[in-house]
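Only one chain comes next, encoded as structure tokens, the form predicted on its own.
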Amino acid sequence: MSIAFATPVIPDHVPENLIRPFPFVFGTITEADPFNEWVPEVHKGPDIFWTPHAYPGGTPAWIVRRTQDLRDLYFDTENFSSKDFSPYSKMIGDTWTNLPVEIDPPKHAMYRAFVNPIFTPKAMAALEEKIRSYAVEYIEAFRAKGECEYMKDFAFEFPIKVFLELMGLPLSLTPQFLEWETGLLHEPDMGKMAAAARSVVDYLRGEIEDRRKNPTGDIISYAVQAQIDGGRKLDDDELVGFCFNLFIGGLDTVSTNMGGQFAHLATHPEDQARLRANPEMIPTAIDEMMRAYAAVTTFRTCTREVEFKGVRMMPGDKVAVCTTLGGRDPEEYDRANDVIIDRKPKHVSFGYGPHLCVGMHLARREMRIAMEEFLARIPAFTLKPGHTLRRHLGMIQPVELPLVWQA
């Protein structure tokens, strides 16, 4: 699926030799294998290049392909701002900012200190039993059928239920949240994307107001009651930005990573068999698959004229932080395009530096439990014969992942 974009205007500071096409176009679907077909080709080109259609909405961005350069970019908060790395607030004419991910230092530390206690390893460990019960519930619903469509029957809804539990929201909202999530992250039509964003924000505002009047023990209540910056409470924009960030980060990223991991296991029976025989290897294998199938691209905005790694960038330029490229950098990883499930890589799939993903302990737990329970309860599975794997781009995620096994 392709999208027709307007002819780009090439800024004067962009050298002609650094203008390159980039196939990872937000909102499109491909039957190609972006990890094994496209990424190696990108790595044959310049370390940094300019492409006309990368940021949501089909606008230009600089693409940085080297892992070490991405690490340096994460840390250079003076020249590259995290503000407005997603389009949703501006898209609907609002003034909130995703919090804390779109906040730059020094304020970022203040917000991070407020968020961190919610997602400590100890706090996430307390959810182990509940998360496992949700995983088992979904798996048992299709185990005897000998097949499932992994994305629809498991990967999409499982993390939504965990999110609803944390946020103190009714589990009956799972289908509605899935519809909004799809509109936000896999919809090329900007009008439909904006409509989904408005629906989510309107809903969250209602829940925030309810917790002000009737606080409970959930995360929204925690945010409403928390004090920052010398004792003040979060204002409306801060609360919406915090809750919206949880919505985006807590749902689709986990689904996306699980989709990539199970697509790999379905097509690499030797790795699947090894993990069945050695389930203690699952956490290490997940890290390796997060490297090899890194799916997330975020953005920074250049704040001033700067030369970054020999490339001149100007204020307002968007810079893509593409973990898909960083995960397969041949100068960073030996046999970068091979999945070696006991590799123990130091990847950037959870970000790096001050913006290391605050929810990574929860995400790791969800992915680990999902794989443990699936491999323990479902016999050896494969991709359904004859199925052509298609992937969404933006978040690189299987559109459908039909799995089959002997029931």
Contents of the next structure:
Amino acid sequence: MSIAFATPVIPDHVPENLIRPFPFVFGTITEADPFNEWVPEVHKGPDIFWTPHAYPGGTPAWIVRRTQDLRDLYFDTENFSSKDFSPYSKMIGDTWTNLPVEIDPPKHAMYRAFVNPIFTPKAMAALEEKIRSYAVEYIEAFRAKGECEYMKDFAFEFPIKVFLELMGLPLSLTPQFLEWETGLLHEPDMGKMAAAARSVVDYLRGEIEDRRKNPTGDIISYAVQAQIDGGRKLDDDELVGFCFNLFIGGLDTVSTNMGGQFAHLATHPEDQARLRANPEMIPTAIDEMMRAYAAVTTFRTCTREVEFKGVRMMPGDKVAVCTTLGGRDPEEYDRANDVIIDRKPKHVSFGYGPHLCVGMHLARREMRIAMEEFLARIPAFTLKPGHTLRRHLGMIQPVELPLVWQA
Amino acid sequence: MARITFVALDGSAKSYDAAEGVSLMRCAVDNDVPGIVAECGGACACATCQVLIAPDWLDRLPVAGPNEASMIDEDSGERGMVRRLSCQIEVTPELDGLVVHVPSSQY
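Show the same protein again, this time as the form predicted in complex with its partner chain rather than the form predicted on its own.
Let us now look at the entire complex, which starts with that chain.
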């Protein structure tokens, strides 16, 4: 590991026996298989432990590994605030808050009521054919070649296209958005991360200003016209926070899950064949793979001295909500490390409680269509022989995923 | 305590005693009523605990708040009934005898 972190200062309230190493360091890359090699090891340890380098930037956090404890944590919004779980606004000296995701109840419900109508199942169903046409376009571009780099040639750009469409932005921005997204989510250098955040915010501010003058039917126009809080409009900080949240939540997470799912299919020919023969099983299989390859870790900040499941936490302590661990808790799931594509698990990979992913219906649709079209158009595929899978940590995502098939 | 009946899509009905203060969603999930998903666990965030309720019960139910209303399409009723989120309806003695129908889809 090439990053040097400051020596951690261990607070007095952290008992020595709960200080543990935790290999999932944001911004690093590993050749290990974090899901099958690291997660089972973590599950042999204490239910909750403290580790020095879990939060972006290499600062400490508590790790909660049990699914049920995570569910309780998601609901305990009084002791555990979502405010400032991501570092971006502060690191560029701004005052906006990602919303609704970093707003606590009860105010949260007001923002959620404003965002919900955009992402209802019905609204997303209307996008079905558009999403499918984007997927087909990417797949057809590499089908005859007998190989693709799944992340670069499909997974990264596909959700960006859908997002640009929803936001009313030109599709030609796809490479620019990908560069910013990588800077925000996979960049260990805080300076470069801040520069990416600055660029995104400056760009969004310009678009918001434009839609104020020239409203269209897109999401930014909806936001500048919406009324909340008994009739007022959203202010500048609220609009930036809303748009930035869509940017950070809607792009890389879908790419990441697509990567996890196709890494599985490439290495498990029996599951691949079963889904190719029975495409109606795809939605169920996707939920099982979302459980087993859960990629997202969010954070909460402790608001007051609290004893959570027997562990004393103090105000300001960060708590990692690591769905990667929650998806493979052996006390929650039988054979937790096996992918059983018809399992139909109740997972926390979209979160749980009031902050459950607002874009869940869009994300499921994108992942389903990507898998349906890929399996219908590409014959049996494998990982390119000799390739060692490397993954980003933080958001656990294949760096590259080279796939080959008989063209 | 109130007796709540859940009617599945195939028309089969099962009744359960629900304690006061418990949500209809919790009653359904605890009894494994098929078709009630409740992905967020009862936080008015996922809209996957939708149920259909006959109009003559509506005056005994709490009015849908803005957050609940924002997730239910106005024209999404079925079979002459209206959709509600079952996590937002707490059982009260007045609801004794309520019949709740599972909708054709949660998504």
